[in-house]
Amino acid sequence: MNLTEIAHFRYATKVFDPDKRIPDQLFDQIKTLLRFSPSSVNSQPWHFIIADSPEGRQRLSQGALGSYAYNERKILDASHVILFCAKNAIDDEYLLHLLDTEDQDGRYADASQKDLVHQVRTMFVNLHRFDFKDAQHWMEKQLYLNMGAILLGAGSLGVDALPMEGIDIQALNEEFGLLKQGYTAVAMVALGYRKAGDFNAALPKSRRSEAEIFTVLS
């Protein structure tokens, strides 16, 4: 499929077939996308909880009770579910950890280049920490970049997906002890294969027109 075909193929899947499982070799590619998604200044302020078993999905479904019960069946019937978690803070120690990891991966030819990257990244991060005071919101933005990569990547593999913000963040933070680990739950993506009869699969896509959303400079 080309990108146009993928854009039309993928949709917010409302009913998953519980009898169909994503092959391991395909989900390994999705995990690669999770790791290698771009983020501002390579900040990677994320952690992912992956449920690929009935027991794991049952734990994640604790975030879909009460007011969020409309998402419970989707979590339980999907093949795999990913809980996207963002860091609660980004401090100097973490920035040094990023720098050392990049160094070990061979990104720096010499010490001066490494120092420059650290200075620039620290300056940019500190804008959000101390000037804009929106570090948490900024880190969650990076998480949504990752989520977009997953939705497009899954579609390219013929895998259906559903992003979910309708989840109980507090319940999931408690279920997995996330706050103590320095993270907070943000959103989920359920992945699998659509079940025949999913009403949303048959509906035409509706998007604003090109004339309304594009300004082309010439």
The other form holds:
There are 2 protein chains.
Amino acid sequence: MNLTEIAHFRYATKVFDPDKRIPDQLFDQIKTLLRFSPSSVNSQPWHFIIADSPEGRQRLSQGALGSYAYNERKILDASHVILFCAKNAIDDEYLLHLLDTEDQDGRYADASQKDLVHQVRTMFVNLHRFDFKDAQHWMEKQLYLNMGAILLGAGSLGVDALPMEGIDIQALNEEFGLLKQGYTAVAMVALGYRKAGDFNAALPKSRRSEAEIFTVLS
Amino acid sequence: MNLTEIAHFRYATKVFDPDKRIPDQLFDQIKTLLRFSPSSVNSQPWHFIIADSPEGRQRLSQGALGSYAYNERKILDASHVILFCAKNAIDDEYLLHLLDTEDQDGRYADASQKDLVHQVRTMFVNLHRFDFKDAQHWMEKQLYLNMGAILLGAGSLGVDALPMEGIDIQALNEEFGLLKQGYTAVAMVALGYRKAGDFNAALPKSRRSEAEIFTVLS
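Show the form predicted together with another copy of the chain, please, because up to now only the form predicted on its own has appeared in this conversation.
Everything in the complex follows now, all chains and molecules, and the chain you saw is the first one.
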């Protein structure tokens, strides 16, 4: 399948077949994407809660009660559901942890190079913390970068997906005690296989025209 | 190539080979991804300025002067460079334009369904405009979702890529008169082929451990 075919295959799946499960060897590839996603200055400001059992999906569906109930069935019927969580702060201690991890992984031949990376990363992070004052949004943007790869990657495996912003962040933070662990829920992705008859599979995709969205400097 | 191989193949390319060009039939796939990317409530809040010529890359490199000069060479030496621009506002007129586009593309069997989608989309958009007051960040998150797919998609084609947040937004907005067209520059992605000897290609990837980033509810 080439990218054009994948782009047309994938869609926001509204009805999952509760009897179909993503094989482990495919979901392992999704987990590899989650972990090896790029992020600005390799900040990796994330944690993922993954449900692959009825009990797990039930817990995640605590984020789809009340006015979010339109997403409950999708969470319960999917094969795997991923709750994308962002760090709820980014501080020097964490940046030193990243640096040490990179050092252990063999990225630094000498201490001066390691120091330089730390300085540059701290400068960028502090720009968002103290100048732009948008560190939380900046971290969440990195999660969306990761999520975009997951949606395409799933499509390339013939796996259907539904990204959901419409979830109860506060209920999920409470259910998993996220805030005290330094994270906050951001969005969810349900993965599985479309059920025959999903109305959204039959509808044509609609996008703004090429003329509207592209300026080519040739 | 499976996703695990792509995840390890791709990296932040620091030195592009200026003599290698992405074949048109591959870049066309990238353009299809850009256009058919998912986005929250199909908002598609984007425009892309694409340079595939020396003159075009020169213009984009106006965003890599002064304190951003560390990115200039990457922009000039890449094969194709994409400037991701976000809408700088989202209003009722635009939402009606999306709705009409979807209607023309055949997504609405009847007027009541069309009205319902408009109501729901307006509710979500207004939540970000007037309750969360984060419409700009929310739109930019959709761009990052798109960008994440581009980075993975490029990797699947054997194309190297470098995402860049470190660009001069103001200079680019002026160079292309973006603000008055309703957009603002957000980030850039350079695409091409790594040059032999790129130091970053030789370094091992480093990521936080599985134990740190995954909670599996089995």
